[in-house]
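Single chain ahead, written as structure tokens, the form predicted alone.
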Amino acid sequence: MKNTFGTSVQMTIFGESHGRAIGAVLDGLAPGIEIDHEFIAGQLTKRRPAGKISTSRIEQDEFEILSGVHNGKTSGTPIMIVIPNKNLKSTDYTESPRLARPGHADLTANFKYHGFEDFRGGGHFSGRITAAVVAAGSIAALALKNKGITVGTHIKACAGIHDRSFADIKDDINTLNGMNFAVLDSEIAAAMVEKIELAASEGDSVGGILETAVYGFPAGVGEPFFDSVESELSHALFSIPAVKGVQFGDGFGMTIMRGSEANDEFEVRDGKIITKTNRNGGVNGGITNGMPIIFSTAIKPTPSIYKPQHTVDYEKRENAELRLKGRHDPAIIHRARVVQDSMTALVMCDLLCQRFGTDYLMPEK
């Protein structure tokens, strides 16, 4: 199994959902950057569950440095986070018959573990390891900071309910960044709310479209190929539970439009290259062109429902139905926004610093 992700500064993740902890390995980060705990204990707060919108298993995620840090600031070597996993109730799991839940990884992981793997709540292919994904993304985050390069992400549409595109980027980043249910129209939210607590109630569950914005980040970053700028982000962004599509700019929009109306025209302002529209989400060429980067991912319904579902019991090899147990989110999608935020980070760092050297994220003295 492969946990580590980039080149530059990379990341590991370890841990499982029942497990003692999860955690993560954030190596390749250049010293000096101040780590700001609070902001770290901020980010994975937007990630916590919240009422009836969210499952009822709550963890405070009360995560501990463990190396990498000296005096407040990263040191250059490797930074060990660990978050204890303490709110726990695997009889949901080890009492049950060995059934593959429809829609999750329990089925392709004994075909690929066999039957060695640690099926409880999801085992390692859980949302719950995201959280070290946060914390880790939330010191890249940090890092980006110095450079005025912020990163923001919206929930653009959530159970058929849409909000408005980004306009002003750099205050709506700014404005999603202190909200916990991230939203730009804030008289839809109430709508998403009312959407994602009915399906709730009947035992389902509904998913949505993600939005997101990197304001600030400098032109002439990524590779013509096989490292561009899409496919680096698409792989991160690919390894997000519920992930199932990654578009950039208008992406699949931009198949009914004519050349005319799909190229970014470009134009002098204020003695800088920039062009009128951003229908290409920044990047040409699989390389920034300095406008901000844009990408929207979709988001599936938690798999994990109530109502009765056909399965089968993969030791017995024997046809069942599942009438789920335990905890569950009836959506994802408000709580993916920061998961999201944090691995494109990672990989803004990563790109800046396999452009620009390892000490480029280093802040200006």
Contents of the next structure:
Number of protein chains: 4
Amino acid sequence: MKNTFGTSVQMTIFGESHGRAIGAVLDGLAPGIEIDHEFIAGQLTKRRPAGKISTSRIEQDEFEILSGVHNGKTSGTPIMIVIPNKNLKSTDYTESPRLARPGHADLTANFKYHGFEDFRGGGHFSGRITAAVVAAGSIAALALKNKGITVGTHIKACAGIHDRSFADIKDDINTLNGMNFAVLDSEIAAAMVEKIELAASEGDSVGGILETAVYGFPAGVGEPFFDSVESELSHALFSIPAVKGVQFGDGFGMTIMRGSEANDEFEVRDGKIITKTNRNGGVNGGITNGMPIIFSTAIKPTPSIYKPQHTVDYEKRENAELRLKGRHDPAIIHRARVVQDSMTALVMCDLLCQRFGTDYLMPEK
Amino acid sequence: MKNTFGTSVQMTIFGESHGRAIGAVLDGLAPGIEIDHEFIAGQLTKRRPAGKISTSRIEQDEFEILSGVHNGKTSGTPIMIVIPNKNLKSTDYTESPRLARPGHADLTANFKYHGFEDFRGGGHFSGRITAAVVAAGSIAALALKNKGITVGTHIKACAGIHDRSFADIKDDINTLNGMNFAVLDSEIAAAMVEKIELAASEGDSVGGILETAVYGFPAGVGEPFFDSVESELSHALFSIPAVKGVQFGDGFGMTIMRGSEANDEFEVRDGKIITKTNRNGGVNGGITNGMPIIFSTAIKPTPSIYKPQHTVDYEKRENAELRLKGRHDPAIIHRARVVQDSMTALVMCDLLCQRFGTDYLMPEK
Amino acid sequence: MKNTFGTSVQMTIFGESHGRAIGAVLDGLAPGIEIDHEFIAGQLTKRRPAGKISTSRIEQDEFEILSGVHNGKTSGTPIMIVIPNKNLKSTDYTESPRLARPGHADLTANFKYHGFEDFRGGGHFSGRITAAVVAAGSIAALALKNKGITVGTHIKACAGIHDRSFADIKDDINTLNGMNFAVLDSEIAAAMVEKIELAASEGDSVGGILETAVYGFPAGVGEPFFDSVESELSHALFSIPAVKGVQFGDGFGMTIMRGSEANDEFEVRDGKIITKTNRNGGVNGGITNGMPIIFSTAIKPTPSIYKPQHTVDYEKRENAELRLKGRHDPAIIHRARVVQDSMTALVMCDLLCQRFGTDYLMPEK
Amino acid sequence: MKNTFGTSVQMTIFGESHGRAIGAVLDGLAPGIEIDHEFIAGQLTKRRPAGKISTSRIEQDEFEILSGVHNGKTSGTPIMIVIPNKNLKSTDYTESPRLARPGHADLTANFKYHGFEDFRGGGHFSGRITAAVVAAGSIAALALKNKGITVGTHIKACAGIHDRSFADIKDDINTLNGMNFAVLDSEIAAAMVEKIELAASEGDSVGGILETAVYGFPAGVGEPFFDSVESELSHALFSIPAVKGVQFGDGFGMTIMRGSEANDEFEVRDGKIITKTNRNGGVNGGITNGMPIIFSTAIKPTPSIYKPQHTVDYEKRENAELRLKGRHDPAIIHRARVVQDSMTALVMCDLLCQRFGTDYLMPEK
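Could you switch over to the form predicted together with a further copy of the same chain, since the one displayed so far is the form predicted alone?
Every component of the complex follows; first up is the chain already shown.
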């Protein structure tokens, strides 16, 4: 479905980096969910660049909701959210030759759209479009919260430095959701920032791993064979620019375990069936088992770097050298984290409503 | 779409481990593709257990094509492939208590299907169902071959031992497709088998990493934002039982690189734009760039092990101990490899036909 | 989705008239629904030709369920139903020139499948494939019955002769479901048969109108804008060969009414909101209003007739005359009626589960 | 997919009658299509009420394109069109009791959205939302025109008075597309207007039949079994408010024909295979046969009438009388006609791109 995703709860996105606006249509969300504008604005702020480790372009992510909300609550019909593009310097782009930025989609967009694409700032492929995902996903997060389901993401690793693992997941999610640079161990956070600044000083960039936990999600959700929880989540997560890997629970770490270690043994505790460990990330056979859902993504280093790079002019089809100017992040992982939270919230809403119906997320009157 | 996947080329699967049959309906494939029964049978053989490192259950994967083929060629209408289940020992299961096998879907299936599920041998969640994927995917592979596109998978790692990387990808794919135990370096293969046998002797199991290459695939394919090549492939790959991670190109390995290392620089060679390295696995911004498409999956250790495990009786909701009998593989990675090949072939056919139309895979008359 | 339809409950069909088998995969139906083989066989019998007004080909519609049923009840996973083709006389077709039968899909199939199509007996376009719809739809009907929802269809008109309208809908549905030639007024039925026999004696055929009622369906179901009850039903109904029109309630009859006549006034009766009339067929704005859902389809005359017809040989691209031999129905409307019932049951199940979740059709334990 | 329709070319709509804006996201359209703003504005004007036979509310349908267009041409990424709502008199609605307007969706929306719906002016169910369909569909029409495919709709019948049939279809489409009140015979047009004015003078309304022709569409398009041309078109057409019936070719008229009359005989003319008649509306077996595609819809009389009507207050659940004030059309058929044109253009683009790929509609460079 190209720019639309979801079955019962659906999101359609649109927009280009240097066009008039970006935005999203969020459809299928239950009626009666209160819209907390401050929360949405706060989530957008987490995605916005800030300080030394982010681009100095000031993106004004003022969103407007044009439909689907009545008297401050969702009405059940499509919610249209638009975020106008401001602070544009399109003249940066007008006369430049068509140099394909390595690691970006400039060239593949050209292959696909035959030169008609809006290439300015990456166009539709810009990370900017994820602001629409955050706006829509924040409404999904509000819907989940009403049902006692919370989502949180931390920078599990950045430039090779690792944060501590999730411990008390409910608390950790809470803590993370109050943070701008979402690392559970504050000393580790400082070390990561140092690494990012070092890369920046060398005209280079870094990547890392984002790990997400979903707490309070019911068991028995997921549609095998093809629409497993893992399939649906990975489909959405791989849409986020810079994501090059997705793993559930211990993921690739399980490949060096024995079965006796990788299997999560079951046990009855307080009348409830739980697993003693959670190496499978809360999902067996594509269906949730009632444990926290845990997964992580590989975020590649920001492809925009100041170091000169070899590339091609794809109009002239000749070799060239690229020296990027303008504003570029040495890391986007701390910003991508709220995108991952938001995308997760959307998918979880969809899975719940496929399973339990379209009224499931409606608050008690 | 639950048990159906794909947009232009679609597969629907059905069946349970101990039911009458498993199978698949393959729809949307172009007319005129010659059905090579021997090739399909050969692929099914690769998935079948054999020798010491696999279960001793002899699965007779005799497939029948009931529709969609006329005069030995695809007719353009749905291809129905059925594989009867034989050699069943269902009595193994009839009187047993409902003990949830750790790492399996017994419990989550029970949560979802409320006790009505066919639990025998894992039912619909059994790895056996992947034989249907292989049968259908083999026809997709034949369609790709007509267009000069080949797919191959090797055991990149097993029990912590690593195969060499892809070198000459076209040749390597060829080599792999002639192998039953698909490892590029034969000494490494022997070491892996040793590790598997060791685990088996201890009543345990091992996992590993499967890496796939697609050669000859055209540039400019993939539908952003949500139906990127990565999204579509990962959606299908995570449906394969035991897959807990998917990464493209260097994937999680990119998270410790600098941008200057992770970016694949472009260059014009013989009038064609290529990348000097292929850390992004042939995909930029969700669209193919004309380089080989490379990705790998994390295959967790086979959950069925002989070692005693703690678990629960989920009918009585009480703790229990599980001691598995019967036939179980100490490793399935060498068998899963042809499932990954087949699933990949299906997704690649779908992506091509979404992009270039439903006749694209039709051979020249 | 080509040969797959539905969102929460899905059907995939396959097969050709003269292939080895036809069948369907029914996916997403709730677990626990008892399979009444006799009922399904009875529905298939209603579709089978019989007596003077139908073709003398004896179709043996012996169905087998190969998956998705455990201990006589649905297990929640895909239900695969196969109906082998027997009694074939394929030699009828081998040497004949490729004459496009007017009103059939021979020529358009050739345009689409470039000569690779299985043209024998219309191949995938044969009415025979509707036996698969009946088998799958009968299971859907069983699921609805558990919830007090019934579906019935009568021959509203045949060869210009009209049956009486629905009166007590619950009773009428009951009556119709016990009939082979589903006409509410028995004198009208006799007159229709006479007309059919007259047409047959002249080597010709007739058509008519099938009207369906759904009783007991809850209010508030349907997904606007695009997945309205009317949109979903018409999508499925137009798939039935020979259907050339679909209308809800008074449909085209409303086009000569005034608004004051066409509007169904509301009224509170016994604490429940009902409409005094039901010209809109139980649907307002694409959503059910709790009244019986009523719609009808235009069934064109059977295109296979004995009268000589002008046509073309589409291989030689020259004009020709067609004189059909073999077994052909002078009318199929009395057989199509159970196809319409079955397709309706499928769509209604899907709409319910989209709205109320995948467990909605599960019987109370 | 609720408010999204289409497979290769997709439209997502949003908005409410008295909300801030309505609009559409058009996705999957090929790059390079020139946007003719004047044409789009002209189409919107045709939908706008005007003169005595339409409501006196002046709707300012000033559309803005916020994404997907670069240098005046489609870029290949989602085209977002927004039409702000102006000239609102929401105070009309604030204090009124919740009286369900007969023939409208007020009550069913309440059933579905539990009172959270934006009921003002029908909210999301208002005919106003069709302006978004017209804006998006006009771009689709421009894409078709580049390929020599044209679409035109006439008022086949209004209040029981019938226009002449299509004759020279190419010319007739041309003529119709220049008209505001699209009737081929000008005397008939005058008689229709008279009937509309008569109904208006009596506080009542009328309906009619809209017939559409698509000229120049290639043969061999359509995806059986379920995604036939008829299924796809009817799915979209039944989404248009007031449509209660859809028929192809002679549709319900075929039900009183004999097969020998209903069958369109084939013939080779100038080396091309054509049909002598076109009673099947250019579609056999769900696939186009190269003849003009012809279908018609039943448009029920406008449900908003001034005559007092019995109804219910659905909050208090008691009987009530409704006396509508404000601005209401005695007929909407002349306005709905451009909605039908637009919806048709969208579906035809989707069918073409499913069949021939995503670049098919791209103009020659």
